[in-house]
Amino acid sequence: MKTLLFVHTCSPHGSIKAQEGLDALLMGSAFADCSALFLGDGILQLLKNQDTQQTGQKNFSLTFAALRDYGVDKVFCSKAHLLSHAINESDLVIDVTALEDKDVAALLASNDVILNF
């Protein structure tokens, strides 16, 4: 079975790309072994207690809790990007595995298909 890695780099609001990435990940999990990697501003998608009322956008961050139900149990982020955004793993809506840069590179190399959102 092919492995798909969904790389999320967009902030959660202001672009539909973040929501599209989550939707694609959920759909892809029905057909392949999928995992997710959050880099840069993509980590902001996973923050708890997001308030989108003023933006008029849907708060889709709680949907990430459904990933395990869809068989997506490998969710990663960059440890360096967590630090640069002053975010602790406990600030996130789901459990992630924080990777060192060398491990991020190995993860990217180990997947058959990489989709960027």
The other form holds:
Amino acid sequence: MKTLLFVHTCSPHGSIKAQEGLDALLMGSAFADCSALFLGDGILQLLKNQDTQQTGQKNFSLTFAALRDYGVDKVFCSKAHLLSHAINESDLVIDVTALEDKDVAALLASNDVILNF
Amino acid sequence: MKFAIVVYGAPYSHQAPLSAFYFAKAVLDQGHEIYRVFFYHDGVYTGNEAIAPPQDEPDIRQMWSSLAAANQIELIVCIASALRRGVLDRTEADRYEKSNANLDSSFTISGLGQLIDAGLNADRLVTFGA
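I've shown you the form predicted on its own. Could you give me the structure of the form predicted in complex with the partner chain?
Let us now look at the entire complex, which starts with that chain.
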């Protein structure tokens, strides 16, 4: 069975791409071995304490907590991008493995299918 | 080789549906197979029959529709993306009590499972407009 890697690079609420990317990941987890990688502004999707009430957007960050129940336990982000966004791992809604750049490259190379959101 | 094509961008706003179309043509011209074309995000607007482009611009929906008919290609529009953007076939229009169905008959509404299936069963999955 092929492995799928979902790469999330968009900030959470400026467009719906991030939310629809999470939808695709949840669907993928029903069929295949899925991992998720958060890069760049995509890391912002995982921030704790998001309050979208004044923007009118759905706060889908609450859904990340369900990933483990869906069998998605391999969730990664770029260590360099955490640093450049001044975010600590403890600021995130779920446990994420922070990877060095070379390990990000290795992760991308080791998966059969990559879906970008 | 079997290719799956994924389109994220809307026609006339984004290059994605046109670049994906030319890629699909090249795939077929070189003797490869297209497993499926999946329209996600704003890409679902590609199937909107109500789009009426100016005469001196390409009819992007018609281009996809003709290519699909000539080569028996499956054009799938993601149901979740389509419903929230008002792209409906007759069944969905009736279900949600909307007066207009506007999905071109060459396109089929289906679920995200079709995207995952395409990723698993095609040799290559190529995304436009990510």
